[in-house]
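Okay, so here's just one chain, in structure tokens, the form predicted on its own.
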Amino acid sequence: MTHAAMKLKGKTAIVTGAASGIGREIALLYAREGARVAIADLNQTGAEGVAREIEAAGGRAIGVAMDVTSEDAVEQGIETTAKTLGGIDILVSNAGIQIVKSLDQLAYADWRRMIAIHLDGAFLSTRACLRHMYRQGRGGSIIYMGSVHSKLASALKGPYVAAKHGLIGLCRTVAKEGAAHRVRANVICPGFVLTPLVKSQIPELARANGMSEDEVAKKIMLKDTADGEFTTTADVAEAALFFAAFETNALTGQSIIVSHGWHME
């Protein structure tokens, strides 16, 4: 791949989720700007696929079978990739599923298995990226796919909200332990994006309050925003390029918020 001014150019970074959705667009633009990409996700066939798609294209990419539950699986997956790419510079951990149910009718297993996927995966992933980081000595950047619920809240969405909450707090620590290491950490909060996890949504929504599919998206998920407008994956993927290019612990422990004004602070 050619570019005027690759902004990644030497980097190895390994995107979680990365599959499809935001995962993928991130992907595919760390790989333009330069950067060495480990697609790591659930499914395999999926990440194998946008590997090959950027090898085809002039860039360097693997895909990783991780599931961001299993500690062993996260373990590996990060020491093919730093084995096979040559290090690790930049983590996206941005794997996440969604269940949308009131609290009084939500399954402990369903509470468990949000919380595992979005926090437990998230600190699993950081602390072996953490060490390769560390003995590495050339610093780093981590990024977190939060989400506007990482600032508000909404019914329906409890585990999800938790979780997302939590990330803010995982991304300060990391900010504060990793500054001495040149290691950065910040937090992408998207409002809705029309990712195959979005649109699952929108039917479960519709059927929870009474509505249209058409009213769900005006209604509630983008009754809020400036424009009206939903936020695509190219917007998070340009804000995931900004936080993994910025070289100084200047930008650390931060996050912005990609939701077209749907939540401003």
Given for the second form:
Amino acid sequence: MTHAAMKLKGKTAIVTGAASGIGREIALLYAREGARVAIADLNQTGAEGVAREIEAAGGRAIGVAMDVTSEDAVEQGIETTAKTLGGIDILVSNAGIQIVKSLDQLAYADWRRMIAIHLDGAFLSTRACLRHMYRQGRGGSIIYMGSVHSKLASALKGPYVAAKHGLIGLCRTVAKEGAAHRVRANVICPGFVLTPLVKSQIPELARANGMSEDEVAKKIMLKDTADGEFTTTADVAEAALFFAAFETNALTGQSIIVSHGWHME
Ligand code: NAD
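Could I see the form predicted in complex with nicotinamide-adenine-dinucleotide next, after the form predicted on its own?
Following is the full complex, with the preceding chain placed first.
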């Protein structure tokens, strides 16, 4: 790709939860499109591995050890990113986990852990990046990794559904407050993607529903898609590139569903 054709040339991005799955794919694509990328993750070794992969391909990246639920870690990680890579233009708030349990069986500690990672993490990352973006005065793009579960509910996923719905509210508020600074905020809502996060919940769903693991994929996860297919990390990364490269406030406060037609609106 020539430099002129790169969509994120000269931009700095931080992607949380980028040691694995969807975040990793977004980081790799952003780097190919010319961005300098911070790979922020709880898993430091994994984050450094992805950064090395980008640098080996001629890009610029750093691994940042960062637990998104820790105010200090997020402040420090984003400060290090801005200092090392030249400010912050794009945040992808993506770190996440899943806990599959019915509400009557759910421990309060598990509820709080889910809300802490998905919502506190998004808030802390947003606040730290907004401060840089406002100070820099060159606009910015904030992208939240929502889910089809930002739009509808499934049994056994109470805290996930609540947190993913919450991200839509946070995004819309950032859109309102950020507009004067040309900071946009949008949400990506993927359907099922076969990452470690999804693979690990298949056995639990199989047990709970008395099905084989194959049936869980076909009869639960992909039942309402238009074509019975899983969404891929590459599909989600393309949507993340679109939001990151869109330069005006015309596209802000929105959510886009990337789910093979599982949910339409
Ligand atoms: P994944 O398990 O492959 O990757 C998640 C990453 O987040 C891991 O590297 C993990 O170390 C990191 N992480 C977890 N807790 C963290 C913390 N406290 N601080 C920093 N990093 C942390 O999962 P994935 O499927 O790529 O999920 C990424 C995001 O996409 C999540 O927000 C998830 O809810 C969302 N999502 C996934 C799917 C799917 O089907 N896989 C669908 C919709 C939305």
